[in-house]
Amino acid sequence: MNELPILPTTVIGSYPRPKWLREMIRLNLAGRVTDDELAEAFNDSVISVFRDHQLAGVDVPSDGEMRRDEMTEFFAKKLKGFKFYGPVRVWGTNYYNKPSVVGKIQYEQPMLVNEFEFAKGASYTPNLKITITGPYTIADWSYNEYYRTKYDMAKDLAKTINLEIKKLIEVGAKIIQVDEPALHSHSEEVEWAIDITNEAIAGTNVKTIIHICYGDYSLLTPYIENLKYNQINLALKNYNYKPLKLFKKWHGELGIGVIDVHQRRVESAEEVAEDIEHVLTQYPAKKIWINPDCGLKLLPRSIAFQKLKSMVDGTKIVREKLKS
């Protein structure tokens, strides 16, 4: 990993798929485009994502998770022990294939290695982030038809995610983000959920980030010092930064969400700068990274790009002030 500037800018992971990629996926499902042609389209889309991130000026980009339809389903399909019965309704008209655990969860083969190796070759910077869904979230977002307890299921998931993370490190991954949006979903499980997600990164020696988005952050407070990650990445813009005070005891870095991904209004660079300056009244700049609240996947691509550009430009305003 190359040296980063003060207040490094990054993304959470997902980015809008280009319209032409969505069309290629549709044609592949209809049998009109071959798997090889679709694979080429996925590769091309990754290159386009890196170009968007480069033009926006992002310091630590991702491949946009172009190959992933959904963050739990993607990994469940690649692990032994899961079965799919069909789509379930999440909210409104949104559905996803909620997996069910019907046997012992086992690691069969690398899940992200090929994806990461292509991204590494396409990236404009060695400061590349790879994201992986955490064991607790996969457990929480799956049906359990096999294990005696959810804890037992999550523990086996942690072993498989740990194996995958170590495979990624072997091929050169230096910044690994574990996504645990469900970590604070159930107050009675938070303490052991943190132990489980720590097991996912056990025995690693790279920069590790945990992404925890929307929910009641106060449920994490009693156990926050137990987290073994280098950085906690948080959605904060959506909450007007009120939860910041809950993380005073956190010893590591904070990834600060300064872009609201739930609305299409594009924040100005000046607004972003003002928000960062507010954060810096409570935390030192050397411990802060700058990012959107969550993935940008559900926004129109043009708006996602504009939001990233504002995020970077606002960060640059603050960097200049810090020099004086």
The other form holds:
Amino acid sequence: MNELPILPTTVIGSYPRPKWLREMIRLNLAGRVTDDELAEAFNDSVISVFRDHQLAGVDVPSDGEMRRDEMTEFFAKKLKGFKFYGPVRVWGTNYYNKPSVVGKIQYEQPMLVNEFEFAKGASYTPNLKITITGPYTIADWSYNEYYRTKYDMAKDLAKTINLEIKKLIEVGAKIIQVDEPALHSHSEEVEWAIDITNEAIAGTNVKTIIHICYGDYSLLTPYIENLKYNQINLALKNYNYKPLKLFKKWHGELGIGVIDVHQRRVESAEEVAEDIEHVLTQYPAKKIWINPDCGLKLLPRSIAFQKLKSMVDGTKIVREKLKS
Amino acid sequence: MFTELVGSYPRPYVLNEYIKKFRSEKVEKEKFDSRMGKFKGELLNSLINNNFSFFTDGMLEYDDIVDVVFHMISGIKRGELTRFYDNNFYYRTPTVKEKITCSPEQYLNRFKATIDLANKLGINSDKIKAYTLGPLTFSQMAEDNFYNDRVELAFEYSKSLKECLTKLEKYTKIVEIHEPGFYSRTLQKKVIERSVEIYDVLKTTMERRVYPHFNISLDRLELLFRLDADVVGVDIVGNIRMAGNIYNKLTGKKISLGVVDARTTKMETKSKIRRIIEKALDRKPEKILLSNNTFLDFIPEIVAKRKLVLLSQVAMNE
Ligand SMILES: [Zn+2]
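Moving on from the form predicted alone, kindly provide the form predicted together with its partner chain as a structure.
Next comes the full complex, this chain leading.
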């Protein structure tokens, strides 16, 4: 990892797929574009994402998760023990493929190594981030037909995610983010969920980040000191920073969500700067990273780009003030 | 034994694509209605073929049970997307902006279409149940910007709902009242204390079946039996660890026993379901129906279908 400026800016992971990529995926499903051609399109889209992140000025970019349809499904399809019966509705007219665990969960093949190696070659900075869905979230977003308890299922998932993280480190990953948006979904499970997600990064010596978003963060705080990650990044703009005070006991870095990803209104750089200054009244600048609340993939690409640009420009305003 | 489909049936993906087109005004109403009729008809026929005693139309037109309320009651607006208890499923919070009143035209039109369809298919329409959200859960879920009092809100909702039920009586004899928040820790204490009275407001000549969902707490279960209802839902399969304590409370009660679990794709075995039924019958409930324990939306359609077939096979002693 190269040295980063104070208040490093980053993304959570996902970025809107370019329209032409969505079209290529559709054509591939219809048999009119070959798998090789689609693979080339995925690679080209990753280059586009890095270019967007670079133009916006993001310090720690990602490849936009261009190759992943959904954050549970992607991994469930590559692990042994899962089965898909069909889509289930998650809200309104939106569905997702919720997998069922029907056998022992086992690691079969590297899941992200190729993706990371391509990203590393395409990135404008060695400080790129790779994201992976956490074991507790995969467990919570799957049906359990096989294990006696959800804990047993999550435990095997932690083993496989840990293996994958170690493979990523072997090929040069320096910043790894584990996505655990479900970590605080069930109050009675939070304590062991934290142990499980810690197992995912056991025996690693790179920078580790955990992404947790939305819901009631106060369910986490009794156990927050047990988390073994270097950094937690959170959705906060959406809550107007009210939950910020809950993390006083946290020993590590805090990633502050300063961009609302559910609204198309683009925050101005000044608004972002003001928000960061508010955060700095409660936490020292050297502990803070700046990010959007969550992945940007559901926004139109132009808006996602403008939001990132505001995030970076707002951060720069604060950096200047900190200098003087 | 009597069997019933409770609440929703998973909306088929193809139908959903059609609903999306209709909502973005890319399909005409007439064409859409005929498509919807086709899917509803298939569901009703398959339930009849499996000897179901009572059923809904699968709630296929509604996104969730809260969405039903937006088609029945006025004075509320769709608010933010909120998690449906501990499920990875979300609904729009009803935001109370003004006085709540009954305005069931949209709901009635759709329900009437279901009844007409049943008649056309030669299905006895007495088997078809209407459905709605109960007052206790409504008072818990709503973002209240008008009454500023959860108890008053629950009573007002009950009054409006009762008016709607009176208008529904023409079409059906049975209504399902869903209370997914009944066992929730966030249901307000003041509301719980008045819940018997809140339910008294709902009295009509219609048969009222009340279904709480999810994790049972035993003291609330006792309260459930005190509500003025003709049948209440008891989810045994989802609360199997405390089943012994639940059985003990069933003597003399009229219940719909949840015996297939709509929150997992794991199939129940016939012997497991039979054991549950035997144990419940041992306590001599006054009336017993067999049902799914919660909304079937939570599992893929293919699994939901298998679970309903299993339920009917057990009921017919196959
Ligand atoms: Zn997120």
